[in-house]
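The chain below stands alone and is given as structure tokens, in the form predicted on its own.
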Amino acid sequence: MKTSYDVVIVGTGIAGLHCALNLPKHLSVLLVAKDYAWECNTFYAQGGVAVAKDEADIALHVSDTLHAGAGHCVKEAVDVLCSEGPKAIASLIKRGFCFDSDEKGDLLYTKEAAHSTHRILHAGGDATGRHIHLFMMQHLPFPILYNTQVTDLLMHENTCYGVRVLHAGDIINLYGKKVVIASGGVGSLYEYHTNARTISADMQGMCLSHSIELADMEMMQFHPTAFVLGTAVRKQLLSESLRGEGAKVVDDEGRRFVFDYHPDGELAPRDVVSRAIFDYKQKSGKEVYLDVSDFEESHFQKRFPSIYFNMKNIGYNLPSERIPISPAFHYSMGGIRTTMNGEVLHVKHLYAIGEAAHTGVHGANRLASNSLLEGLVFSYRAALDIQATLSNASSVISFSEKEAILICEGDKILKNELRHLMWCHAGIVRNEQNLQFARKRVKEMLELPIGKLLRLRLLVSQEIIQSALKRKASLGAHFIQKRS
């Protein structure tokens, strides 16, 4: 098996795959997949890709950004998504991909909550991130390594020359001249969340490991409509554009109260919308649903095939019947800290893109529709940077092929503990006295004899709660409940 190589790509959905499509082909890149390249969170995306539709357009882009982001957001990186985003999906078209059209084939753009315009790109429906993502991996020039975890990153004097990886029961160390991650987002933290199953934050906790700065992990953005009732790891996602385009929050009286939130009800920011929804279902014992039944069956179906397949196959008859409603954990608004070209601060030959990725673009609270943009926007800035920059390559240097011990007896009802932990004590409402529980608890699981893995997790939450600690006032997504 090839060990070495000029680029090594970890993970496989919308930036690691376009990081590798802008890359030459004469250059050798391996991507590497813990599970199957499709169980990713762009396979999952439902609502579509943000992308102003003129000019004129990108100012109000940036501005609906920076208001989404409450003041929280770098504004050069906002600057770069807005304004080079309509570059990237023409790119995109260029290449052959189909985003949903009129008769007359003109681009239809729907709206969601917080944009103050119809910029939302969609393609079959509700499967936006599925089609973008088989249309990619069609058109991908280079091997993918399946079932493949990553366990470490090979640094040596704030430089990486790889990563070490499980595949096939053995452990192995892949060298790279360039090291890209894009793994994703920390997901599987939290009890409930919109997820692949395989977002566990291992990369920012190998980052962690290795004194790699992470910024704003504060900021987690809950989504306000899942479907949270069975067993799923993985909570069935409703998607935003249901609500823009006329699905109504209500309880089990029809009542619309997220107007007693905010003046914009369910079109009001995800953060608002779901606060309310947790502080009434808390308040009035009552059950909360997404009501859809402004819509035609038949213009439903087609709008929104992955949702109403989904449902039906659980036992909802949409659009006719409420679908029962919690928020999910849905983003990671912080991530590894890098440049606007992906490079990881302070670390040579290291890359970070899409939502493993802190440019500071989502600030305290994402917009809606703006990651899968992301995605396409940095990792094009990346694959332009690595290829400038390839031959200042380090020389390789040799790493030890040992590891630690990856999972110890035990660790799964730790992990499952530590989801409810986190979602309950640093979730969608916080208080310190929650956090400091939360802190403690962690620290004492850190000081068991757990396999690495979990270490990884631990590490991560514990960077979340500390940064939760220290932001003592609300902003955002981040919300601290004020002792009354």
Ligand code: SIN
Contents of the next structure:
Amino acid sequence: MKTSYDVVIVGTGIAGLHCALNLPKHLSVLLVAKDYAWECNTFYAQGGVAVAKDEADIALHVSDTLHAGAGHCVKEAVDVLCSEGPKAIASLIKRGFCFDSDEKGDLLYTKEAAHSTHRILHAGGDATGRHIHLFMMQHLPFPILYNTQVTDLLMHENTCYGVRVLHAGDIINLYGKKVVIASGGVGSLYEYHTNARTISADMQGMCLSHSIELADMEMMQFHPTAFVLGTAVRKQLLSESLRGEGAKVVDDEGRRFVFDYHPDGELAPRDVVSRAIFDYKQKSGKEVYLDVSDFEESHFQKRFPSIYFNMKNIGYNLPSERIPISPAFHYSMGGIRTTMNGEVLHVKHLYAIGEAAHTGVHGANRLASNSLLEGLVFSYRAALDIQATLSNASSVISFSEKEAILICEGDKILKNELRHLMWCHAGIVRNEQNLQFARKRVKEMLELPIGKLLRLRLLVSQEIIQSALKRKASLGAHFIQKRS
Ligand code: SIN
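Now show me the form predicted together with the ligand, since the one above was the form predicted on its own.
Every chain and every other molecule in the complex is listed next, the one we just looked at coming first.
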């Protein structure tokens, strides 16, 4: 098996695939997927891709992003995202990708919470991520190594030389002149989440274990509307575009209580709606529902086919039946700190892009549908930077293929305990006492004889908790409940 490449990309979501698509075909590039290539967050993305509709909309897209980010965004990153977004979309369309359009061929834009205008492109109705993923896979000129768990970064003196992986029962070192982390966020740390089952913070944990800086790890986003009943690990997302197009959040009596919390009701920023649902459920003891009954059935089925059929399989007839909902963990605004070109700070030849990265573009609360755009824009920049600097890569040094024990008996029970702990104590509403409890328990777990993969999860959980403890005042998605 070939083990030396120009570029090794970890992850096959929009950021990893788009980075690969923008690298010259003569390079040797390998993508590494933990499972099937489609088991990634991109594949499950419903709502769409936010993008400025015209030149005049760029400034408005910037201001909506900054506003949702609660003043915590890095303005330079937001400017890059919003001004380079239209070009990224145009290039995808030029390659042959079809977003949904009307009979005249004009692109259809929808609206989602905290956007001041309709600027969300979608494909296959509510299957935007799946369509983009399939399209990129069809055009990918490089191989993917499937079912491959990355177990470590090959690091020496602040330089990355590749990754160690577990593949088909063997530990192998894969060397790359450039290594790109595009492995997504941290979903599996939480009991209720909307993420692909592969998204478990491993790469962030490896960064921590090599003293590579993560930033804003207290900023965890909870999507307001997920169907969390049932045993599926990944909870069914009910796209924000449903609310953008008229769905209502109601209680048992049909009351639209979110207006008690914010004048924009269901279309307030995502963190506000999530907390309103969480708080209302706790205080009133009532069930909360998404009411889509204003949609005409044939339109609903055409516009939201995935939700329509998935919910039908679970036993809900839409749009007539209301869906019980809860917030669920959705997206990590925090991540591996990078430059605007995706270079990981203070590490040579290592990049991070997409949800794994922290450019500061999302601040304290990501604006709906900005993440697929982020995946496109920053992966393109990383691809350009890789091409420009490939010849500077250090000569390869050889690493041992020894690896620690990855999984121990008993890890599964602890993993589930961790998910519950993070959901209850470092979730939507936090307080000092709960965070201290979680900190103590995570420390205890780290002292147990556990496998490396669980250790990585615990390191990232610890980082989330410690960052949350450091930020004393509420900001965006980080909400600290004061004692009354
Ligand atoms: C959704 O469809 O509500 C998800 C969009 C996003 O996470 O940006």
